[in-house]
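Here's a solo chain for you in structure tokens, the form predicted on its own.
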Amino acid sequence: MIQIYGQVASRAARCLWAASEIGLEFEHVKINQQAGESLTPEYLQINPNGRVPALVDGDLVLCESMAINLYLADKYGPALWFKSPEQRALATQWSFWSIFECELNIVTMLQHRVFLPQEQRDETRAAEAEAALPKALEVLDAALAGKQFLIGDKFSIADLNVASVLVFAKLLEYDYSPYSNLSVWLGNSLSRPALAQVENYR
């Protein structure tokens, strides 16, 4: 059986969401990275980077949440994936884009406003990340103009991956309302029943 390693309060949540969206049967192996569980000799055999998530599917061991989700959609989730190479390329593009253009800034904001001990926080870094984020959000908002989904006429792994990045800013009560297209799309994405199922894995 496929195994997904990680915890809901981590990037593993997006893999659990994808697997639930597909209706995939899998085993969830809870690994709490913050508690050091990702640094045990046993887990380092699976992911030598000492991070979550990781996926084991037979002889295949995969790390990196976006790679895992693209694989799951490609192999097991035709409803989330595409037949045309052009659309598959776009799904990959948006997945990578969300990491480099959005997640880096969102994580910086979270670290320096929520997660790090007070004495380690740097509000200057948080403010710089917050100031950089709107440029990316404007790009996404424009891409969603007149569209319900990022690619084609269906919810896909591209929507799931990008939404799974933007949802982290909800911990900061970040206001997406100035981006009307993005705001509607994100609300619809985050209201999907499969995402609600992820709470069962806490």
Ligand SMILES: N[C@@H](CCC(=O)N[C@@H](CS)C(=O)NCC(=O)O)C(=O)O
The other form holds:
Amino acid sequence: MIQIYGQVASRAARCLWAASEIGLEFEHVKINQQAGESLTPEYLQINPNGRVPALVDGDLVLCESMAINLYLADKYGPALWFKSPEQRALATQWSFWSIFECELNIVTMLQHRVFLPQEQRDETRAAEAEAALPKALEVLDAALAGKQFLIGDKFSIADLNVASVLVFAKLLEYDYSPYSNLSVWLGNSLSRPALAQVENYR
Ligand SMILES: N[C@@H](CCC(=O)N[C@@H](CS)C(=O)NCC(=O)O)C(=O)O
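Rather than the form predicted on its own that you just supplied, could I have the structure of the form predicted in complex with the ligand?
Up next: the whole complex, starting with the chain shown before.
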């Protein structure tokens, strides 16, 4: 049985979303990283980085949420995946892009405005991250012009991965409305029934 490690309140949520889209059978191991459970000797055997998510599928032990989702789509989720190498390459591109161009800035904003104890917050860092984000959002908005999905004519793991990054900014009530294509696409992506099912894993 495949195992997915990590609680919903973490980046594991995007892997649980992918698993729900696929209808995958798996065991959910609710590692609570905030309670230090990702740092136990047992868990460090699975992910020596001490972070969630992680996935175990037979002999394969995989960390990095985007790598896990690309693997799940490739192996188990043909509806989320592509036959053509070019489209698969684009799925990888958008997944990496979302981490480097969006997640780093969104997480910095979240940490310094929401998660860190008040005395450790640095509003200058949050403001710098906020100022850097529009450049990436403009790129995504332009890529979605006249399109319902990032790649081809179906919702894919690329849409899921990128939307799973942008949704973090909702915790900040971030306003995506200036990016009209992006806003429609994000709304549609976040309305997927499989995403609602992730709540069942709390
Ligand atoms: N790039 C990694 C980041 C994983 C990550 O930072 N996970 C957080 C939870 S969302 C974590 O485990 N933090 C615990 C820690 O850093 O000690 C991924 O996408 O899987």
